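Okay, so here's just one chain, in structure tokens, the form predicted alone.
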Amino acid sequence: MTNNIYFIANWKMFGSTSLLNSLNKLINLSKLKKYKNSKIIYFPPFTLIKDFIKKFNKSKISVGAQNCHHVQDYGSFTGSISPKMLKDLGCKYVILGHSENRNDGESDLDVNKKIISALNKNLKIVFCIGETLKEKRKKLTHSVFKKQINRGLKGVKNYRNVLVAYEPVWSIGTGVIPKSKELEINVSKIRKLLSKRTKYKLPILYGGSVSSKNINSLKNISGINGFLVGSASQNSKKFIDIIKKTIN
């Protein structure tokens, strides 16, 4: 695992070529010394991966997408995106598994053929995993990942085009975040289910209602290594405000 930490910003279903102009300082900030170890990548809509692409040509900010197809060439599948396209397109990584995408149906079995389609298309994985409020009263909340986990990377060798973002589906949108001791035990679960699975240490983040008002606890937490970042992501002055209070 590298040493570096990660931003994500998932733009969901948000966003136009009217606000590109509003990313300049986030590149001019990526440039700076001081941030040389900051991972930043976006995951705007699919209409605009080849808008972002084209903006952030001379930085260092990569681009992903929010999801795609689990076959990973050419098909009949109107509506849909595949890896290769993705890859053509210019993406570098793809997030799947998202709770918003499970929530509309995808199982683990979809979840794990995308991901292998996609790491075969030589694209890197944010992986999503992350209880339900209901599995959390009940304490299913460790069995959950070892489900997630285990079904999700079935089949997986290449690690090292993985990230794995720790998202509590309570938290996303609610403004709700764990306790430091919560996440913090959360965290090393998930670290001790994946270390079952691969030598290497894949890059752990966490998601879920992630601000600038509560960032400076969040970057404390042990073994945390990055951010996914929503809402607070589609405003740049807010989003430059999460990388400049973790790093400093």
Ligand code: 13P
Given for the second form:
Amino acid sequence: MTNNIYFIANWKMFGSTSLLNSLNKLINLSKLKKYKNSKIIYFPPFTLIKDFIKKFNKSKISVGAQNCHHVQDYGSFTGSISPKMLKDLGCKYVILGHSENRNDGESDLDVNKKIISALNKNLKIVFCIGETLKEKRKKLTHSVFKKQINRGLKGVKNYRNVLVAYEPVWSIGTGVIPKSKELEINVSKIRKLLSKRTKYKLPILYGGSVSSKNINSLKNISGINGFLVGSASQNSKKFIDIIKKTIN
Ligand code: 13P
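If the structure you just shared is the form predicted alone, then what does the corresponding form predicted together with the named molecule look like?
The next block holds the full complex; its first chain is the one shown before.
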């Protein structure tokens, strides 16, 4: 079982170099002994990855990309970035299967191909799963988990570089989070499905409207190893607050 607690900042299509200075306090915090088990990882847009890597150079904060192409190295794919390119840049992680990309037409098979390629290039993956509101209302949540996990992780042999993020689609950007009991049941279902594929206890993160206001209740949900934070992570004060409240 991992003792690490993950704090992931997904900046989506936001951010600019002018925001880099706002990260100084976070860099200082990450060096404190108290936070030695906190794994802070930033996922800026592609255009800022190099600046972030430079900024976090002497800290323990890692950097990842928000997506990649399924072809590992090079190819004629206009506008795309390969796992090799991310690795060469100094990225350690990549988010795959985010619902915003699934919503744009990315299938479980597409996600699976990306996962296999990224793992082949030694990137750690944050594999996102989660049900839509329609699926939740039809009580399909657990079958959605099963489908997304079984299809997305098909052919994966080494799970050491796999993190799973449970992001209910209806919770992303809405300010609404699942009820504690519901979240606990869903996380335990995900854990069960994963344990059929690997003996290794994968970190399971929660994402969807995580904020400094609701973190005190979210941090008490059993089975969760960290948080995937969208909009609140773009404000470093709020992000620091989330980390501090979780660790205290
Ligand atoms: P919000 O925290 O803005 O709801 O976004 C969650 C998310 O999609 C993180 O990947």
